[in-house]
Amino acid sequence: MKKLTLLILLTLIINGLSGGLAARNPSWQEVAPGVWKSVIGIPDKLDLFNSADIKPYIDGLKKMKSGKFPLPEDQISAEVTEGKTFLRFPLVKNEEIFGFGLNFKTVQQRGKILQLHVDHYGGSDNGRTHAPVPFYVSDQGYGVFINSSRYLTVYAGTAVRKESKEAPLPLDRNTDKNWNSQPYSDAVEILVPTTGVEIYVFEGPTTLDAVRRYNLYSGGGCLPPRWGLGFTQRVPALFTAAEVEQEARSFREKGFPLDFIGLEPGWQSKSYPCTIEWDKTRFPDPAGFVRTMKESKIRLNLWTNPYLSTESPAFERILKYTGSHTVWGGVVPDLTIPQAQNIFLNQLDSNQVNIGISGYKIDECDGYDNWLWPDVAQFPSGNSAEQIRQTYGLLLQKMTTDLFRRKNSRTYGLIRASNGGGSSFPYVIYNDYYSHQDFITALINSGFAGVLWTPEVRSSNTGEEWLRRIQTVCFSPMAMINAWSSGTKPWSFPEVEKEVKEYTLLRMQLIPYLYTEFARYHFEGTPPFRGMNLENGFDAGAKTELRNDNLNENPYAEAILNEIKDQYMTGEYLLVAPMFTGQTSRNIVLPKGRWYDFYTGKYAGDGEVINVTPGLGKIPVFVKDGGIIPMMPARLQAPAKGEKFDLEIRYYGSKPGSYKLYDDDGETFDYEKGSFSWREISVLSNKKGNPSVTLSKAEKGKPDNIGNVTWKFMTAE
């Protein structure tokens, strides 16, 4: 009877696998307060949470209100045939969705077929990219995600069943001037290629609000420290100890903040592949030169990539534990394996984070096919290469933040590949891409992808193009000059110098603003940068167009819709709109509210298109009404752990206004064992109009970094 029982099941098991599993209705668990789950076939051991090591933060979900199911659960189907699992996702008339990872041209993707894989971004939206994450949001208010680590295609309102209940009415080409070549579809539909998967769906009610709760699911957003907020410098790439200590000297002499500097390729004794050991003839005492650039306050991140070289002192001991093939020469290890993972971080923690390294910039975990190991790549694990490149950087990010986690040290770094589950992880992503208006599309699609982006600054044709883009890499997540290869410094064009030094200085100043919209991002997953679809009171105003109007040209031009993706929220009040080189104006579209001039506090407009010509010193940043900006003096560093600072709070417009200032050590993780503090400040309006303000007191035995606060009413109508 047993042997019949077993037998039974291996059928079902095998017919599942190979096509017996009919399309049907997932059942749903809630998980967590207002996140779904349904488990679909039999999924992969290794998937991106798994790889992720999430811990969700429940505290933070349990503080948003959940309610029901926020799909229609009989219009969802999945489906297991011949080793691939079917995914079916409905959409309605006019519903736009966002996500699918780092985009770079396009924010609404609604109409997009992609195949999401880990890569270096090539120019174009086809899923491959530094963060194909596999997760959507709606603007009907809730969110997607697929907990899967293989390359997976999405049909992202493309395809149209023959039995879909919105099916598009078929249209003559000949005499309907309406034909179209990509009708209307009323699903998103994901091909996952192997034989089962989780899947996860994020109650809002508001697109916003999916977005937090993937966020706080994925353990909440990282809190970088107070120092990696500042401004950093990635020095040549064969520069000697004695060329970076005269950089960070230079910086001070010439009243330029600087907190960190990058040491990209050449502080290794060899690379391409990676020693990650010192080259002791440029740097001969590198503790003694790390100990010297930490007494002038100058922190240290290094360049590696994870590819070890024969004479790697860790090579021997690694080699067992790497795939089968090498990537320049080098071997990869296979970091799913425990030992791969320990022995890779010892080689890290002997010589440089024991002496007091502070991070790393790690390269060439993406792509491109033609140098990284191809799919056919065998690893001792067992888990295949299509698994191992789209977890990669998120393994990568996992084992060296626990690194800096067992030493109670916060780091802040640059990653080249992350995928879901990647909010928790202090990296930036990064790229060799350089469009100044992609770079920015970027920006704005990280904040629907749990992600940061930095818009880095490397080089320029000219001083104006120089200061655009010092401009906003301000408003990034890192402000960060990259001359490993240009040499580059902030003052590298005389023209512009005196403004690239205001808006450095200004970087410096917004620091207890930017560190507490981090702190939303970690206690309450909102991105410290998003777009505009994602701000209350915002319409982009869309229509659709044709790409070609003539279709005697292309007969098969395909409607677009008008996107908004050259502006986006820094934290909860300030409103960025980059210059880009050659433009004098530009049209701004302001949400629903009063707006003000962030510089001058005049009153900008409420829910229009205002156009503005700010002139080449000034990039557009407009406030919403009541809003409160905590500054401080400008400084060359921020502030170092118990260093007390002295606040400007900044309030704009005449709507009553509260903000809550985080604060903490800005530099362990003892924050995680509640050590910090939230201080309230609010704006009144007394009888006579005048304005009422309060700052909290730190409550008795947490945190209080705060030093003297004055106050600065910006409003000018």
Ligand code: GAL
Second form
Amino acid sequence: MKKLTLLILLTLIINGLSGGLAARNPSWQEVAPGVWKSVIGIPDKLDLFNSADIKPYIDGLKKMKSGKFPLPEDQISAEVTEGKTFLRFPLVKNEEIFGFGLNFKTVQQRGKILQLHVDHYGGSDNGRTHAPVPFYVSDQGYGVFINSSRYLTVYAGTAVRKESKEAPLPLDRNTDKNWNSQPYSDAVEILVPTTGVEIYVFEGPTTLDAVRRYNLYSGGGCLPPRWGLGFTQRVPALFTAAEVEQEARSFREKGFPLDFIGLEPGWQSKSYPCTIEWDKTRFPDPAGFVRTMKESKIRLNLWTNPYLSTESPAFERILKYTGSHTVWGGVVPDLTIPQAQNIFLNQLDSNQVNIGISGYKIDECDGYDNWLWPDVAQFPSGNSAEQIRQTYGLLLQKMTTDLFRRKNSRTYGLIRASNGGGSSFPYVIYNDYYSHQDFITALINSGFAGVLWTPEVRSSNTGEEWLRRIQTVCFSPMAMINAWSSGTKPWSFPEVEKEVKEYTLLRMQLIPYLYTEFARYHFEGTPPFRGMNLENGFDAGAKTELRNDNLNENPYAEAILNEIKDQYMTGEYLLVAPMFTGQTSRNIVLPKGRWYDFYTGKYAGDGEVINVTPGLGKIPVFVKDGGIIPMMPARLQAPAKGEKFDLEIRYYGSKPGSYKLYDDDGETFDYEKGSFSWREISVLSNKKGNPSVTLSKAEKGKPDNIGNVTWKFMTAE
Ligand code: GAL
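The form predicted together with the named molecule is what I want next, because the block you gave corresponds to the form predicted alone; please supply it.
Full assembly next; the chain just shown is listed first.
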């Protein structure tokens, strides 16, 4: 047996060196229910899954039915030639594919050529983005992941092979009007610029199921602490401790919610490159400051980038574990080396995490080529600059999450780079780009990529824009104003102050629902924010039926078949359709099934495109029939650990409704050891005065934070 393995290995090496491993159909091994893996050639040691140190959540995967490999195996091929790996996966006619990371302008990816490359988003969907996750899903109900830490070139249905079964007929451009510069292609082809790679296929049957399996295999989605879902304000870069305390006071006095404040570069004695230690003039007594803030129930999040100044206390110790090049004169820790990780983490722990800092905003780990380390840089681990670039965000998230885990205290922070396998990290991606529309498309795409994204609010030209942006950020993973340079406050536009307050408080009311939806992300892999293409009615079968309709007479069919990039789902029941500056009305696609207005409970439509004119004060939100939304009274901070809170359970429509409400202590990792409860909510009739409603009790010995419960039947039918 050993001899055989050796022989295979030798053949692989010889083939790899001489530049040839003929095209073959990979052989697949089912490594978890509905998850298949194949190893092609000789993969790099450093890949995405091992950088993220994923721990597949097998119990979650076992709960999903699994059956058979979802693609025709004989149509997948892999070849290693001249030190490069070529992969090919089939596509059928009309198949749509989604994913390939955090894109900002487009949802469907068929027909694209992308180079997946961690980078600051530069304004076009060319593969360079904050999270260029090499994962795609198909409306045929499967997903594919390429576990590589290289820059991958993806031809997502653009290239045609001679032997293609569906090869388009050559047409004469001189005479034939049907000639097309981009003829039909029946495959996704991927170039991995190294001698091998691990590839994974995730079964459906639905597109959402494939996403769920990917998230579960990556360890399950992250579960933020409850306070992370409250409101957060980032203060101007040079604010002092006294100014930060004053900021918190003014939120309280004006009745605006606030759970955590973000400090920007000025908390550090020097930045760009960073010392990652407190500035003694602006923050003379860090521990006292953190304590005072905590007493007023406000947590603190610290900005940093990872490039260390010669003046950082960690500099001397980390120097030998840094790369050949500097960034703004700072050294670049090789975070694939455990010693470098430890020195870096020590710097965060001492005088920061150990005095009660709740999390970090880790900036600039995505790069702009003009200031980041170049691809010719060398790192002491021997990993290439390219590989370090592709994995840096994952490594930073992994090590900092573990630091907080060791203290049994959850964190929720911000990061500007991530990659495949990062679903379980409690970090939200943000950037400096500022198109409100594109921010929503990114929110949709985050749901295909196992990452979280915030359409952060910074500044606005008008009160209208301010309110429109606030409305959407309140329906996102992190409700945040980033005033690092603008100094804006929620009340900066007095003409919309009342409405802004209403929405920030609505965000707080929604925490029981949002928290449950994050628990589903963790335990079931379902992204809490996701595009319509992950909903029922968007699968290939449903679309084929719609294609047979006369599109001109059916705006619904047309809408479903085109891409929908300006409305999305928040959790199981809420459909959110943001309004943008200048718009007074908009179209909304309501999938099949009855939908109801979130605010009034009134029937809104069923399987149709509706047009709404909601007024400036409202962001359109709709609820599925039978929808149950557990809310709590408006408050300024999320419930603390062990604090009981009352529930108002809203019910919409007329279908019998059920919902599983999640509960745990909201702050620690004890849920990983079973300290949580799911409570069944059910509603059998919407008749006022004759309701049949139940909320099951928490299991004995399990967390129970629910106080008084009131029921609200929103739909009077
Ligand atoms: C940027 C970051 C901003 C802000 C700023 C501070 O890189 O995207 O949100 O933190 O740095 O200098």
